[in-house]
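Here we start with a single chain on its own, the form predicted alone, put down as structure tokens.
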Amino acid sequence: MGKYVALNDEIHAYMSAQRSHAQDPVVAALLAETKNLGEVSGMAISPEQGSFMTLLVAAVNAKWAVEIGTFTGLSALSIARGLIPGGRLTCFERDFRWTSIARRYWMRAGVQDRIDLRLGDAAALLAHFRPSSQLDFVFIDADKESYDTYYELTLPLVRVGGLIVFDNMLRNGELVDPSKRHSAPNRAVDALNRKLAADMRVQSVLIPIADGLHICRKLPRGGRPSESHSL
């Protein structure tokens, strides 16, 4: 029997409230403006996901980070807040329509000087991206069919022990729904989930925060750690 708690609205609200800085006014204002965009607002990460990423970034003492897919900027804001002094986040975003919103809130949060926003096709830009140091943290939240491409482009740039985090890896439960699992985005995400679980270059775990985060830690050349060092 699996050990888990099935969420409903009340449990989710309770969970989301029990975190540091849960009443952040900048995040609340950004989410409110994003919600007013309509259906597209569903691309934004959740506030508790943002808090979790800030914690992850801080936990690995990240200085150099990359984000692929920025939208209105909450994920970038969350990553930037966790960076050590002098840290830098490079964001790759294809759609310039949302970045003016992102920039305003980065300024309100006081993190604009830590973020380098690059507009254009992420795969093309990453192919020529040469960071000044190995990356400590990568967050991928863009077109799902390109996730594996982004993974292979960024993994060589990440230091041993660094993290790569993928969003939307449960696809709202559609990966196990026979009527929906065969769409192109769902097939791509399912294939990547299975690849990451078996990839000897990383240690990975898929967790049910928001729409599912697959978290990967880069391993030294030679394979997986011993069972005693597993997550």
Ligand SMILES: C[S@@+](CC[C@H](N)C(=O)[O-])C[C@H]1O[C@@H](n2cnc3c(N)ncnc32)[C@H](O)[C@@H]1O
Given for the second form:
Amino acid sequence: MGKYVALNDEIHAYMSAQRSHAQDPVVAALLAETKNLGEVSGMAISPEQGSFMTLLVAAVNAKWAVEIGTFTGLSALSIARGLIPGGRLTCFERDFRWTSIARRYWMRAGVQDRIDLRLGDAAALLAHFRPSSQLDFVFIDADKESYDTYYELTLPLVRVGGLIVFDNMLRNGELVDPSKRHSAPNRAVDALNRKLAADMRVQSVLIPIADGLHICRKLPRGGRPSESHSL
Ligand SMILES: C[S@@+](CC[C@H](N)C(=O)[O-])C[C@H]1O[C@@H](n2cnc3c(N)ncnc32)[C@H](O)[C@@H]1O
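Compare with the form predicted alone: the form predicted together with this ligand:
Full complex below, order starting with the chain above.
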């Protein structure tokens, strides 16, 4: 048997409450406004995922970050809060209806000065994106079939030791459901999970927070030593 805790609503609520700033009023207000949008609100990340991302960004002392897929702005807010002073986050999002909401909450949280929003198709914009420094942190959360394209476009821009984090990599369990795993987005995510696990350019782990995060740390040229833990 694997060692894990299967969540239910009670355990999830307990887990979500035991973290720094669990009652953040800006996050609560942002999620309340997002919920009023109806079904699309399910696209927002969860607050505990936001806390985890802030911690990850801070843990790698990130100064330069990129986000692909911003929606109403909770993940961007979470990343921006983890950056070191003087840090910058560039967000790629194609729908200004969502980012007009995001901007208001970035303002309320006082992080608007750290965020540079680029509106349009992410792959087209990224193809011409030339950051002034290497990236420390990338978060990918847009159209699933383009994740691999986003990975290949951003990996060369990331410093050794920097992180690329992919959202929704468990696809609500559908990757192991024979009746659902063959949809185009599920096939794309499954192929990417397998690719990342075998990719010698990165060290990777898929963790079951929210809908699954696949976290990759860029390795030096030459890739990972085959039998060593000294990565
Ligand atoms: C799952 S939502 C992102 C959620 C967001 N990270 C958050 O914390 O709330 C995906 C977003 O990606 C955007 N998107 C989808 N395809 C895109 C593309 N090709 N280029 C840019 N943005 C895209 C959608 O408009 C949507 O806002």
